[in-house]
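Okay, so here's just one chain, in structure tokens, the form predicted alone.
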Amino acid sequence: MIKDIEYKYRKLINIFVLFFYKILRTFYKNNNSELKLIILKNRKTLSEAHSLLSENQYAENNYGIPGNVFLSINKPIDSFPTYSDIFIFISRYLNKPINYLEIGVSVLKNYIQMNESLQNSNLTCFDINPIAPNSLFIFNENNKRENSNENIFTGYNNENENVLSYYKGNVLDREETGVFRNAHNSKFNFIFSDALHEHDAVITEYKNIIKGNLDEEFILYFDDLDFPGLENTINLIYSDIKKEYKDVFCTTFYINGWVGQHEKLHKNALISTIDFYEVMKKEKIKLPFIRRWI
């Protein structure tokens, strides 16, 4: 009885939270024509992806997806920007071909969109899970690098000429991340951190994979600053990066995640050698509670 009441209470609270964010989104209308085209393309890509993970597959391996998010994983999402849309938009400000790393790809929902929109890019995944079964078509498991670790898979997007790679490993394991760094000896200019959302885990991930692995011009993006203590963690990382780079900026804002309007907005941080706070103003990109850290 008590559990039933608690469930109904949480469900009611969630309805009010989603309604609040729905109202909030109406105050942020984006009229940037390029971003609109990116959103249309990404929604088309997702509609063609069909089921990213079935109930039976989820029961066997949840790929780090909370139950409430899984219920919406395959639902259509509206035209309010997601971080996937913003990634593609801001990537054009890098002056080199994109060398992208996503840490914590889960079922590759974001990665699939990046692969469809970017061209002539290197797109790398790092995740503790095997490749999600419904996304195996992206990679050719028989095309492993010669003499490489058996957990590294490669693929190629013939249409967009993207080189794809997937590394199955633990971000907290120095030996496994060391193997990864040796296999990918070129520095990344776009890294998306979306694995474990705890202070110690994010700091370890930063030390094991990110630190010393950023190009001279880069974008470093963190999701879910709403998690307890994570904003302070990102501030520590930002402070450390500023010791190495003369000009580096951090912008935070709220934005839709994987399942769009079906969950609350996420607080995200964008650390870069490019001042994206000014870019957003110039490009008239409106995101809730956007601010620049000092």
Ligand SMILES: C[S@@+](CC[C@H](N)C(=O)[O-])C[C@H]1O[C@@H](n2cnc3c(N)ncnc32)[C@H](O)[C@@H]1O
Contents of the next structure:
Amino acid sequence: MIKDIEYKYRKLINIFVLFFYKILRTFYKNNNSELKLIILKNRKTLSEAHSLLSENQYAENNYGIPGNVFLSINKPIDSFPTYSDIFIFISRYLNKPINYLEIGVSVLKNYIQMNESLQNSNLTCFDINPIAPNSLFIFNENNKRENSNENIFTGYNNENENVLSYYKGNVLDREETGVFRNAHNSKFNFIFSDALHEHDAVITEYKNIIKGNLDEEFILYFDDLDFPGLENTINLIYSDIKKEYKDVFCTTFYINGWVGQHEKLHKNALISTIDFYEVMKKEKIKLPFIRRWI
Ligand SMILES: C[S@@+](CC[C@H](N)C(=O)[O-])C[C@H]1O[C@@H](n2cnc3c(N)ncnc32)[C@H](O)[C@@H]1O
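Beyond the form predicted alone, can we have the form predicted together with this ligand?
After this comes the whole thing, all chains and molecules, with the earlier chain placed first.
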């Protein structure tokens, strides 16, 4: 009985929270035509992917998806920008071909959108899980290249000429991240950190995978700064990067995550050698509470 009341209470609170965010989003209309096209394409990619993970598959391996998020993982999302939309938009500012690393890919929801919109790019995944079952349309035997390590998949997407790689490993494990670093010896110019969202883990991930692995011009993107203590963690990482790079900027804002409007807005940070605070202003990209750190 008490459990039932608690459940209904939490559900009601969630409805109010989502309603609050829905109202907030209406104050931020984006008319940038490039961004609008990217959003259309991404929604099409997701609708064509159908089910990213079924209930039975979720029962076997939850791919790091919390229960409430899983309920919405396959639901259509509206036109308010998600981080996936912004990634494709900002990657146009990099002067070299994209060498992208996503740490924590789960069922590849963001990754398939990147693969669909980018061309001639290196797109690398790092995750503790095996490749998600329904993403085999990207990673399959037909596009696989020979590899002696069973935890590494390398393939090729003929349509967009992207090189696709998947490393199965734990970001907290020095040996496994060492194998990854040895196997992948070019520097990344775009890294999305989305595996673990707590201080010690993010610092370890930074030391094991990110530090020393960024190109001279780069984008380093963090999700979920609203997790306890994480804003401070990202500030420490930003300070460390500033010691190495002369011109580096950090912009934070709120944006939709991987299930769009079905969840609250996420606080994200974008550390880059490009001043994206100015870029967003110039391009009239409107995101809640955007600000630049000093
Ligand atoms: C939030 S999900 C990633 C969502 C994905 N970036 C997207 O936008 O579609 C986090 C992923 O990180 C993985 N993960 C959690 N701990 C990890 C670890 N120690 N090492 C590597 N991956 C980990 C989870 O299993 C899950 O697949």
